[in-house]
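In the form predicted on its own, a lone chain appears below as structure tokens.
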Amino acid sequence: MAHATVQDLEIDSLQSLAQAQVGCDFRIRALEGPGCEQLRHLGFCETLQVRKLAGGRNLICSVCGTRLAVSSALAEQVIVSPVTP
């Protein structure tokens, strides 16, 4: 029986910010898509921690103590993984 490595488990837990659960903390793993350069200018970058505050057509998240509204289409381009306590 094969044992899952930490890296395997981390890859399995990746999801888009749009799919992520509201009220949870996530770490940004990748920005993939046409709007990502704009996100980087706003402070989104790999390894940054983000909390999803509200979902819907436009979602609200907290990054570095600042609330930011992001369209669900743009949030699909932000790949995150859960932050473990």
Given for the second form:
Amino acid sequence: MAHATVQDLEIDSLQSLAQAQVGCDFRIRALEGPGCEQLRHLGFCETLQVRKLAGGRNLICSVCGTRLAVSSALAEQVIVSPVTP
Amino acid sequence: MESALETVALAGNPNAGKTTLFNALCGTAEKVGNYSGVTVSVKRGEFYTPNGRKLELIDLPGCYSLTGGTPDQQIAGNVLLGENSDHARPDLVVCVLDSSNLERHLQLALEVIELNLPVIIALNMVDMAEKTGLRLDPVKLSEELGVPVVPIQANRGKGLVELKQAMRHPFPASPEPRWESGNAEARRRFGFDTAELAARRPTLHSSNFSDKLDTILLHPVLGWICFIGIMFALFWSIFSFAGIPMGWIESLQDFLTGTVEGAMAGGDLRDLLTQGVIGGVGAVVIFLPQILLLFFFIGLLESSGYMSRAAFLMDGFMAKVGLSGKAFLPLLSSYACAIPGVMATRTIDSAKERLVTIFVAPWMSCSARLPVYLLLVPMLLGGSEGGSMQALVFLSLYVLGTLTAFVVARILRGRLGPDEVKSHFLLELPPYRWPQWSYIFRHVLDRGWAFLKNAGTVILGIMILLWAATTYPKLESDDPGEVLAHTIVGRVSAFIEPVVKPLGFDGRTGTAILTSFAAREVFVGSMAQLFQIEVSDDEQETRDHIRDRLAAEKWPDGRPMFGPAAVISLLIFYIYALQCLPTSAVVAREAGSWKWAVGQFVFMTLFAAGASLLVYQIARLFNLA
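Having seen the form predicted on its own, could you give me the form predicted in complex with the partner chain?
Next comes the full complex, and the chain you just saw is listed first.
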């Protein structure tokens, strides 16, 4: 019987930042979409840790100590996975 | 433009503190604020290194990358790449980095290092970074990058001597990138690795003061209550606190009038000085305290970090009119003056959204409208100045201008069609900071001085011309009305009265409006002259005197000339009319076409006249005339 690997579990837990739960820490796994260059310039890059502070039409998150307001449409292009303590 | 001096450029991400450093090095008072996109054009200054060498310093708009971005960000990239025809490539680049955000800010510094220019890193706001628990290692950073790194606190002037030492001749050698030059991924990876070595973050995320304050100020309900409360307090303060300094100006005006009258024999020259110069210019200068207060409060909002929060709150509302929250920042700046507001539209990503914002920005009631509102609002309420009711009416005028701007923006945005590349709302929310009082006071004084200079040149010139036009040609008669009718103004008034009468104005008011097309604040002085209102000896009654005189004016059929309908009609006209030539010039430059500026002027003037006509005629139906 095949066992799920850590990688499989991680892929299962991938979600967009827009869907992610408020108040939790996540790691950015991928940036997919037309707005990702804009995001990269502002510091949204793969492997960085992000904390979602508020949801809504524009969500608020903290990356490297900077608070950013990001439209939910743009947040859909940020794929994250939860950070396990 | 080539310069004989060697040039040092300040580059960095938006809100890294470049202009604060620029002001600290050059002793200037360029506009600073705690939000992204305050500087939208290149600023120049000069300073000396410790060994006495004079250098030219250029402050570039903030950018995240040397390529792409909004128009203001492209300026910075073009200058550093040597692709800007107005500015030569700099001889040295000082990259200003916010120490709290090294991971992000280093990316631009690495791009600059790839340009093969001498580079110095100024690690700004080290105090704030250390307060958050960040442990910085500037020596390690310098070793990794191969460039001098100087920790500074630009707002307090700390580290400036060390920074100037680093800029001593010869400039540091151009560093050799330690990553594959031109490879964005390699650069990014190197930046993160370097930041990890040079700035150790506390592992636990703890809520700081800004986080806690944001839970209230960005709350979907509480945030709006605070926003409306802040705006109301702003306008109430302008009405309430300015009384004392206005009294001083009135005293000075009375003293000057008394001195001139005492020293000179009666005649045309004395009338010119007392009625034209002191009376006309004084009627405008009297509003200086309110204008200073407006700039002071907007300065407070800008430097505290609240502006970005206001943009965040307004984004949902702005989306309904086809704009984004980013357009709110230029619009809010336009409440002080439309010129910086129009220039601030450079921070907007979408070109179409930028054009629409430029088009409607002059409908945000600027400080030049204050004198007109302050004269007319108490007339509407039939009382003296002050009080919360007047503040409420005052706020309503601002809201009306703003709402109309939004409706027109919605229509115009729809006609321009969607963007080719969809832009998304993305805004940095800087930490709240204690306002930089010294800067705010300097900025307020600069604006006050600019207002006085305008009063002493443009307004004075118009007042003298107007005095002459209301005096000549002379007619020997005891009836002042007959004398005025014989003058140039009397004839012009008679000519334009049929045009402005449906709006509720007589020929003199129409002439006062005409004189205010160069600068709208001229209206108050013009009215004082055209209605031959003398400056009162009573210090606190001069403006009341103007109002009393206007309230007593009647049409030939006995109806009051300045009943509620006419006053509302006048207010409406001044909310909507574009009576500012410098604004039109800036619009033409920013929109890249005079067609936009002319179209905007014609549209806004016709709109103002149409709205006044409509309001006056409707008010007449309700017997408010």
